[in-house]
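Shown next as structure tokens: one chain only, the form predicted alone.
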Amino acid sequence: MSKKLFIETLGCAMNVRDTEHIIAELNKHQSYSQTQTLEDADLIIINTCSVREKPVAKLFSELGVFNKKKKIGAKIGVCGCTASHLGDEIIKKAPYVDFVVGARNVSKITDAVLKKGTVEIDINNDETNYDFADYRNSLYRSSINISLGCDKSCTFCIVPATRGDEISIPSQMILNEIQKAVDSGAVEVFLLGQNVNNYGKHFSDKTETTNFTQLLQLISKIEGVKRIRFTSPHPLHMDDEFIEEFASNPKISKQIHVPLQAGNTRVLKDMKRGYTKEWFLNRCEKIRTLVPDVRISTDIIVAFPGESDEEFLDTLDVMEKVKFDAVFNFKYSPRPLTPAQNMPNQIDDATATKRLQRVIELHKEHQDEHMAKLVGQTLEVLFEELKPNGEVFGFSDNYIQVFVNGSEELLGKIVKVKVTSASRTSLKGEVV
């Protein structure tokens, strides 16, 4: 009889993919199957995030709950970025934890489960040539890592300290993985990396020369791939060749995440982002010019150390000019192992909260404006899930959630839908 695995995932899309790898490896090598009931699990894993303070604080409270609820003999493991950061401190603080596996050591999970006290947190471990077992959460979408780690030094970000230096995965391994996914029913591929459009700058195999634009072209040639998405590109690497491929390749979803972080050039310099306000606006303008129906999302951090009230207005100005379709907004959160935590002129929480609220309110205006314009339009939607109320939902080509009345016959298909109504975050329509 197979053993049961309960796994909780915090954080980004790369963590979600790491969780898929963990599930696949444990299923293949130790016959674990998943359970959604903690009390039934023989193995409990929390895959952690350390980008912001709250997920780290949540870790130890969650571990305490897990330890109280677990059945006798069940093991507990901690994986992910906080595992990389804290290492054996986790076991010292929570001695009932059986093993710790960092974000660059997922391939070691099966061995770690077998040996109590294992701590694998080498951020320079190279997994780019490791052939992970197959598993994905979605029947119709396959998330694919194209690189590991990060070669940037943003002063607010802990990721380089938890995921290590950037290395690109060989293009043929990526293509082989996509082909396997397509053969088993996937129609959309979702490419993942800390800076996906920096792909190809660093390979373990020095003879590989493929860049990100070329990789997109190779993937689009695979029969059965109907839609390609990716996250997150870096504004610094958005050259004309990349933007023109994004605009002209019909298989690439016309949604793009362009992380701003801050709108003021001096603040961007302190953040070590590598671009100016003007460069960012120029890139977004080019994208919108070439792809009028594009959806542009972004990340915004308010109250970075030293950001004045006047400099913050530059962020609002960029928002007004670009009119982002989605914004992931945060108050600056000091993180360990980052230069920004020791910068002078840390900004008080009350000021940060006021700035965040202004960003939120302005974005709501832009959302309402964008979504209202879509009523009456016809969109191509890939349907993914049947809801209990008889609705089917999926995502448009530019990645808006769309609901229609329908049956499972729509699942996995891209069909035309006429939009009949809009909320701030989703659409309803009728199949044409």
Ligand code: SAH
Given for the second form:
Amino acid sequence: MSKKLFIETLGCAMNVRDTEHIIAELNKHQSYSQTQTLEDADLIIINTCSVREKPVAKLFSELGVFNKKKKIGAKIGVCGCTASHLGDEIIKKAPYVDFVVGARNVSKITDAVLKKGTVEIDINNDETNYDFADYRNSLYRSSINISLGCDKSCTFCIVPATRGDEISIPSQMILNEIQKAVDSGAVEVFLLGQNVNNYGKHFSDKTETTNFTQLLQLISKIEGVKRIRFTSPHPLHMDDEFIEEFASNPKISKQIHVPLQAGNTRVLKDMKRGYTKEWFLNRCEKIRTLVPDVRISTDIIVAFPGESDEEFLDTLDVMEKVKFDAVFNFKYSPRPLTPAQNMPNQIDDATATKRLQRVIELHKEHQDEHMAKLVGQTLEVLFEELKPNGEVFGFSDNYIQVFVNGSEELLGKIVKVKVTSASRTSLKGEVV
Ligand code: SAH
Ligand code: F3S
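Please move on to the form predicted together with ligand SAH, as the form predicted alone is already shown.
So here's everything in the complex, that chain up top.
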């Protein structure tokens, strides 16, 4: 009889993909069905994120609750970046945790489940040639890792310490995986890595030379692939060749994440981001010139140590100039294992809150401006979900949520839709 798995996923798209891999691997040896009811589960897994300070206490209090509620004999595992970071400390503090598997050790999950007390957190583990079993959350979208880890050392970021050095996955493995996904109904591929456009710099096999632009070209030759997306590219590696491929390849979704972090060049230098305000603006301008209907999203951190009021204005200035379509905004959060936590001039929370508020307010203006312009336009939408109220939901080519009245016949298809109304974050329309 199949066992029941309760799995909670926190954090980024890579974690969502790791969860798919965890489910696929577990099913190799023992069939699991998923449950949302903790009390029913035979196996409980938390796939954690550590990029910002969700106090570790929160993980432990959640673990305590899970331990009380779980049925007798159920196992509890902790996976992901906090597992990599804390390792066996987790079992010391919460001895009822059965196993700990880090973000770089997903291939070890089946053995870990079988052996109480397993801690697998080696960040040098090379999984680039490991053939993970298949499983995906979405019928139509297939998420594919193209690299593991990160070769940067942004001074605020814990990721290189939890996911290890960057290694590129062999292009042939990526292409095979995509072909398999397409054969089983996927139409969109979502390429994942911490710096996708740095792809190809760190193969374990030193004879391979494919770079990111070439990888995009190879993937777009696969017949069943209708739409290609990726996250996250790094502004530093946005050379002209890459931007021109992004602009001219009709299969590439016209939405791009260009993570700013801060607008001031001195602050960027302290963050070790490797680019200046001018370079960032120049890249965004080139993207908007070549792709007028592009949507640009970004990440912004306010109140990095030492950021003065005047320097913060550069962040608002970049926002005014680029008018981002989506902004993920964060207060700087000091993280263990990072240089920025020990920098002088840490900024007080009241200042950080004020700055964050200004970012949010300005962004709302830009969002409203962009969304209002879309009413009356015709967009290409890939439909993926039938809602209980009879609406069908999908994403446009430039990745805006779109709702229409329709039936399941639309699912998995790319269809032209005329936009009839817009809210701040989604559109309604009619199939034309
Ligand atoms: N390579 C990824 C970054 C992963 S972390 C990318 O470029 O998207 C995701 C985002 O979390 C970062 O872009 C940054 O904006 C934010 N972040 C990382 N560390 C942080 C910290 N210490 N405090 C606040 N935000 C942070
Ligand atoms: Fe983090 Fe910078 Fe890498 S934000 S994931 S160290 S590019």
